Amino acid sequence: MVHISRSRQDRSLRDLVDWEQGHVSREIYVNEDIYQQELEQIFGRAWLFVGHESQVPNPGDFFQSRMGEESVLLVRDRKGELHVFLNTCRHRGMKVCRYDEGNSLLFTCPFHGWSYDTDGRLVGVPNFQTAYRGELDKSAWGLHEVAQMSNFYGSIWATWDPKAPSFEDFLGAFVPSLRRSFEGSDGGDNGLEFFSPVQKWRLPTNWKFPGFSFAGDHAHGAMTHRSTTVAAFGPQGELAGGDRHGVPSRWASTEYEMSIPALGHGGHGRIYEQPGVGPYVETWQTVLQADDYYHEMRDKKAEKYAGQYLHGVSGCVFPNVICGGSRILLWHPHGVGVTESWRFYTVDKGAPKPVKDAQRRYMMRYCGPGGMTESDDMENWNYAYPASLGTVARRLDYNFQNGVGHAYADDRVPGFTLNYRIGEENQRSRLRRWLDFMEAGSWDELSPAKR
């Protein structure tokens, strides 16, 4: 287990993270040894988001994704089955695929020509009979496949650890909320498709700055996003009810921080005071076809959920993915001080083209390095990391005390703890689970009942 040696004292990981009191050492954000341990202990064991089945609809389709720092391929084989492979040749390690996405029935390494079928089998080795004398056991040298993969209502998740629990057990009480993140606007399961290409860029910061703050730091909105909130650029690009987001239902509701402390998942959610789906509020005034479409989809969703209370949560699936709000946000570690940020934008599969175009334009305007909102966030993270690197700065803990001691359970959302909507309960939950992963020797020790 890593111990961080410092000139003034030796501090273990548990000394560095006091999530109960809200004191967290900056060391866990800037220390190279801790970062390397994260790659092994967290990204080598947790369930991670890989992509969506809509990105690989046909046999031979592939999408190059990432798990931690490692490149992986999401592939649909000749029989239509999905696979996730490590993108490295078993001979000398060259990437067998250097394209972001495409279609191929064969992956051929450009170094020495070893070739792999879409099911991962090694099927071609140059000079197999002459140089290898036909003795190489090709069945033992196929592409390395993840230990487990899950197709969760169209979203693809994977883990390298064969001892990891099932994906739904990993989610726990977060299952219903995540399921609704992949519903269509009419409430139908697996109703989404992803826009292409994926938006990618790198930030000079540690992955936990965005990964543990996003959907867990409402306090920054009034300051960081003040100008964008005042601009009120809703989905249609003009005034949308005084908000930069889509217009919410007018039904009475209360917003909370909602987290699953033992599992690290959570975000923000609303508890409505009545069942069903709220009345549609005009949102796309400049794209009337989109407004008509979403109004119709709302009515279908209302039929499905009539009489049911919908207390969903949009937020983080530990460790590094945020789901909800027509987007999937991934924060890939790319070194202790670099994060590769990916954005997947979603839309209804069956939406007409003008609706899809309107949704795409709004998401690009709202998100990403050129978007009005995330450019604000990046300003903070890009400065917070270097400002924490100094000799004196590393002696000072971060403060995560907002809302400490005020979380409580609510029977309306079983499995979650609630706190005031502006707090740091979600961040403390993620730090708690971070510490669990970093200290545990295996998944046998990671069960919430054993921690």
Second form
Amino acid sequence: MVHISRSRQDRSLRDLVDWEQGHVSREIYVNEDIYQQELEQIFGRAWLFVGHESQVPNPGDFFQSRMGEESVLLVRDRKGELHVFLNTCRHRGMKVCRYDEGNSLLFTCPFHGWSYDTDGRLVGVPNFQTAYRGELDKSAWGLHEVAQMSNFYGSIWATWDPKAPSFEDFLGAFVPSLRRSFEGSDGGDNGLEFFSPVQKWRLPTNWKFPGFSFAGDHAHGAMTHRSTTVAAFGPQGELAGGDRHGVPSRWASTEYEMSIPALGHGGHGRIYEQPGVGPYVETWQTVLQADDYYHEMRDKKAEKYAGQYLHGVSGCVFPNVICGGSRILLWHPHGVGVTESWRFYTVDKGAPKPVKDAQRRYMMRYCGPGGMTESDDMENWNYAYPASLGTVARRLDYNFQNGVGHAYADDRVPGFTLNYRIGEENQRSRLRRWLDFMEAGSWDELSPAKR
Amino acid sequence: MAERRNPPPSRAVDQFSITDSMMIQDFPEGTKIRLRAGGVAEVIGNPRDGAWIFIRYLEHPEDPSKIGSEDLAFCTDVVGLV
Ligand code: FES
Ligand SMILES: [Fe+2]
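Could you drop in the structure for the form predicted in complex with its partner chain? We only have the form predicted alone so far.
Next comes the full complex, this chain leading.
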């Protein structure tokens, strides 16, 4: 059922989002009622990124994460099983855990002392025999757990909706690409670990500005990031001619916008002209060991993938996370005009310490709150939002017409739609999926269905 | 007036200040403690939250079958060391 607010002059959501023609009302970025509906119908239903098993390696380890606006705990219980719980006491709602991460035998609520085991069971209620007369049914008042959780090659995802399809079905054709996002550089599955702590900060903008444009907006690169590209701060350090990225492999390939329009996932993808892994290019001239290490890993990966084409994409899993390229970019809604941005940086589990350190330093100067590229991006996101808020400004549509009508399928990447590498096809895909979620009354009206 | 089905307890053991509690946060495993409801237990785990400790009953005044069983004790349940 579509919720229509009077403040929007009873315009329907479909009228606000014409993704086919690339006209999108600014209302969907600035309207409080629409935002509340997003929390219910998108963040309350979709699979969301929670964390990584390397953040909670031991029994009792926990990591405080978020799903939408709400705090959740990723916990490894004392038997070793992973859980995701809403971080709220069942008695009167106090946050049961206020640490970002740690290890605990129990989660004891600081309000009246109800205490939960690491598997979520309510195990301690003060004055249980006296005041409660032993009558409280503790088994009914454990921590609220997500409806479904998935460990996808080490990455942890969850949904509140029992009717949601499996995580793999939710990903569809994106499965092989996302799987490779969690590979080590030797091509081994689940080969990454996450650095601690996570970078977190808040931006004065709607979550869709970063969430829908990242890995879907190559057109901004040459303009927005002109100065940082010139500054040449890539991993190759002072090497003349270095730019902000590592030196790319010289394997012949073509870059495209690649998305799955019906599911909203996608990003910048590549189609290679030959199978296997391209030759190693020296990248880390200023870091001892790093090139030796990555060269060796490349050779192992080349063995694994000999004869196979590595076409694919790294990018957005709808609605709000980008995976790949040594980082996870996660944008939590935090009010219609505030986004809480989280950066996780990743590295090969088995890398030597100097390599891990070099990787971490490069990522921190590349992105995140102090990184050069994201400082550029924030200027745009943070000013476009208030400039879209005004009474007159919000009557105008945004233009998403770049490449409209030129998308096509390619047998080499089944399930994906391709378009020229500088375009807005991925953003239109996310908007299309956004509209599906916002119009559907439940998962019964969304695809794919639960099997 | 309806009969009160389940009157509040009024045993001497309940006449303590409701915030009277032991500082249990640093009790190591193996510490023997006396419980307010009577009985003696041994600390078998401490989450160090100052509120709860894992215990095993060594003596139980009301239900000897509980001896050897494990439970959680709240800070106000503990009256002293043995
Ligand atoms: S709110 Fe948690 S014990 Fe009361
Ligand atoms: Fe108080």
